[in-house]
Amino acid sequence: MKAVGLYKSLAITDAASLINLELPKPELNSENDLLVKVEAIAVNPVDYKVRLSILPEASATPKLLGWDVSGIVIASANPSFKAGDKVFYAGDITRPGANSEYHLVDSRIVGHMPDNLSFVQAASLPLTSLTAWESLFERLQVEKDKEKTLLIINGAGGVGSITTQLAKHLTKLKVIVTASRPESIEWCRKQGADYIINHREDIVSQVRNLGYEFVDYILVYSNISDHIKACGELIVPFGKICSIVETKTGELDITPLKTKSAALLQEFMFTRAMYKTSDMIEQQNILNNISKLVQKQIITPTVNEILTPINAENLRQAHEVLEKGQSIGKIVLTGF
């Protein structure tokens, strides 16, 4: 089968950073496995972060990236799925990724694709939807029926876009997001944000100029070390802050949160699959809930760029855009 992978972690400007491969077609090897024919994949920051760190020395075995997938079930070891089912999922970072014609995935983290979407549209949703849902309703434990405030730092990215939609349609939260460029500001407005402020300026004064001394919840979808002081000033006493991005230095001074007794939480969408937690199937449930919301046109896909075909050249292009931090919404590739 055709695939795209790497043998060593290299800068994206190096032609060997991602290369076209021919590999054996995988076979079912556990009672939960599905074999999926990959129709489309989306690219996320995790792709380039793994690419840059996974193989510091040359390896004899290629590493496959890709954790945002839509496709068709070819074979199933689980009776809940059958050949021909259209599915979408984010996968498992401890197994080979989906930058390949065929992909093995644990059925417990796979959802049934919304029937009103194309494969391209569906591929834009799994990783960001799971991250957004878990951030809001599991980490922050947002109360859906109370009128509170949510600040999203970096609202124009894939996760920020879906979080804004979920918060506006499923809760009574007032949603404040940050964006800095005219095109990202307009994108956030389309996702439903109540207020848009600039993260390149003083976030605290901008929020307070909106009439909010404190906010009840904060989601940090960019480097938290750049924003921890502002988070400490803005979070309500006993409030909750959730981050999905590692710090620049590996160290984080959380002193600004101490007097507020504020909670700082981490969200990593791969945790359930990585540790085979007892509630692993909850990701299937979340994806099926997202599918229903999409079919009701409550949630909309966040595709902003489509590249074809799925090959090393186009994947290198997508990685380069993400590494520069200039993406809005999702980049999706389709067709081998």
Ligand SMILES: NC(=O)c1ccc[n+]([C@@H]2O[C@H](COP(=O)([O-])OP(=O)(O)OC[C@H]3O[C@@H](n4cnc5c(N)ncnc54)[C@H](OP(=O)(O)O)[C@@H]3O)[C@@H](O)[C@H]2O)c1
Contents of the next structure:
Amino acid sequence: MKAVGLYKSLAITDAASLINLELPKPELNSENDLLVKVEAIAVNPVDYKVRLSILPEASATPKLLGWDVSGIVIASANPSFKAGDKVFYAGDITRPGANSEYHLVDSRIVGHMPDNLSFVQAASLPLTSLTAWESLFERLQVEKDKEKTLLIINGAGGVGSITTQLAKHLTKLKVIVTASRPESIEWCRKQGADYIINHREDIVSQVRNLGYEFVDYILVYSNISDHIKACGELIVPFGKICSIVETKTGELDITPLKTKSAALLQEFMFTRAMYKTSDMIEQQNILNNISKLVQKQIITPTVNEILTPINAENLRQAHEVLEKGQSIGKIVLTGF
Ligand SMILES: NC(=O)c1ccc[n+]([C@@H]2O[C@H](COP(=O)([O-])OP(=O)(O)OC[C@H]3O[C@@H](n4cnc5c(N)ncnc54)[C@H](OP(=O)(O)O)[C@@H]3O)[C@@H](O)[C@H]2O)c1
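Could you please show the structure of the form predicted in complex with the named molecule, as a counterpart to the form predicted alone just displayed?
Below, the chain from earlier opens the complete complex, with every other chain and molecule after it.
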């Protein structure tokens, strides 16, 4: 089968950083797995982060990236899926990624694709929706019926986009997001944000100018070390903050949260698959809920750019945009 991968972690400007490969088609060997024919994949910051760190020394076997997929089930060891089912999923970071024509995935983390979407549209949703849902409803445990305030730092990326939609459609939250360029501001407006402020300027005074002394919840979809002081000033006493981006060892000082007794939570979308948690199937339930929301046209896909085919050249182009931190919504690749 065709695939794209790497033998060594290299800068994206190096043509060998991602290369076209011909690999054996994988075969079912676990009672939970599905064999999926990959139709479209979305690219996420995790792809370039793994690419840059996973193989400091050259490896004899290639590493495959790609953790946002839509496709068709070819074979299933699990009776709840059958050949021909259209599915979407983020997958498991401890297993090979899906930048390949065929892919094995644990069925417990796979959802049925919304039938009103194309494969390209569907691929834009799984990883970011799972992150957004788990952040909002599991980590922050937002109270859906209360008119509280949510600040999202980084509103225009894939996660911020779908979080805004979920918060606006499923809760009574007032949603303040950050964006700094005309095109990212416009994109955030389309996702439904109530207010858009600029993360390159003083976040605290901008929130206060909107009439809020404190906010009830903060989702930090950027390095929290850069924003911890603002978080400490803006979070309501006993409020909750959730961070999804890794920090360097010793980089983060949470002293600004101390006097507020604020909770700092972590969200990692791969935790369930990585540790095979007893509630792993909850990711299937979340994806099926997302599917229903899309079918009812409550949630809309966040595709902003489509590249075809899925090959090394196009993946290098997508990684380059993401590495610059300028991506808006999702970049999706389709076809081999
Ligand atoms: N823990 C998890 O499970 C999980 C899951 C998904 C993603 N993540 C992480 O979350 C982060 C966001 O990912 P993503 O896919 O949503 O989007 P992304 O592609 O990283 O976001 C791009 C956006 O970031 C904004 N941005 C750049 N610098 C910023 C800053 N200093 N402060 C705030 N915003 C800034 C830019 O907005 P402007 O152009 O308007 O400046 C740009 O539109 C990544 O680091 C990713 O690895 C973690």
